[in-house]
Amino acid sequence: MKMRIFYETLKNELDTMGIQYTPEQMGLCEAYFRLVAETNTHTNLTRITGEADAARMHFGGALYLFGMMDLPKGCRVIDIGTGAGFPGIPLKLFRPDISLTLLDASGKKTEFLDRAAAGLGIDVAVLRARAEEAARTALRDSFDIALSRAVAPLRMLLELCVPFLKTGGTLAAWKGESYDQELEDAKNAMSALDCTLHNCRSVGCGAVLLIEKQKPTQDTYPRRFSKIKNQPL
């Protein structure tokens, strides 16, 4: 049975943003949300389960990024703390050329992501790991774009995400209504991690922040998570 509310809401979001789409892409979005909704009945993936809210927040919110920046063809993207695959998978469905890595510390969530990617027929790398540990592997300094939504306050998030980026790379962070205060609190972290706010646009009651990495990250970072949490930059 077609999820008409989901379909019509997403179609309206895409039309409003001026994003071109095909029936196949709309079908993949619907199939993906159906997988999320079904799995969410027994595994906690997301609090957003209504068709309209999911279309707006999970999909429309992710695709809003297209209006803020150009994603170069074949660019390397990592979604940190991806959970149920948002915002990474919606971006991949509309830009299959990007190289996408989905990173999460939860085995249940990464198992779901492996199944979902296989079911959708999309090529993504799924990695179960903690961000502060994965950032000290070969993944360090290797991505053009890092994505993160609803993971941590910005001053903590920067230390978890920026080390993954190449110099000149961009962190796209989806933040809630307190994003102004988070930006103020993160001034020292931005300085310590050699990054700067490049763009900020309101989305619903929150915003998407684009933060550019200007220099290689010092070897000191990221610290152990206990330090990041208890003594944020």
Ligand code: SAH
Contents of the next structure:
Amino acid sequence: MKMRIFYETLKNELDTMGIQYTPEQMGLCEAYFRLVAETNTHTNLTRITGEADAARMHFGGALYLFGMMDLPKGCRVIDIGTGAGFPGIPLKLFRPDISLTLLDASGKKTEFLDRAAAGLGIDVAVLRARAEEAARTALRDSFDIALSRAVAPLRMLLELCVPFLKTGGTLAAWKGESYDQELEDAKNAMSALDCTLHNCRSVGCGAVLLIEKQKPTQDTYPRRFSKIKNQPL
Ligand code: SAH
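Please show me the structure of the same protein in the form predicted in complex with this ligand, now that we have looked at it in the form predicted alone.
To see the whole picture, the full complex is given below, headed by that same chain.
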């Protein structure tokens, strides 16, 4: 299968964002997209499988983060509810120095991630766990950056993600077109979890929000998932 459209669209995205790349990195992106698309024919991983859409939304959208913040060399990053590895894996392909943990509750997804990491030869930690439970282990307060796309409304997402961050760490949340409303609805959650909105830039029809954790998270958070969902902060 030749993937000219994927390749050309991705190249165009990278050039527009001013991101440097090597032929090896392009090859890894293609190999990864191929694995996602092939697996998706029998195991539901993603709705976006067209070459141009995938290059733009799965890869370009993820890499947009590079233009918004500096990722310190070797920083600890966790992708919460990563699914087939988005946005975490595209970031890792262009910044192999980051220490990346991919977390998802679904065994189907983590099995795919283990295979993809081995196939691509990338060093990532794959963890099958629920975020609200993993946040009560040694992973709490231990990451510089948490990433998340398409997992939960912002007010719930904050409770699922912020406990993983060190104080001063950043949550990068990829949000859809109703991000303004989500921000409005998340005011109380932001204050309960001692967070502030640091930056917000539109990308496609949504936005990437950067949210900073100002203080250690209170022991009461995260609550059980039923509470997070039925009585969101
Ligand atoms: N981030 C990916 C996948 C989005 S689908 C992308 O943008 O393509 C949402 C994923 O979040 C699913 O794979 C689901 O298993 C996972 N998820 C939802 N709630 C979770 C939780 N509480 N803990 C861990 N994973 C969760």
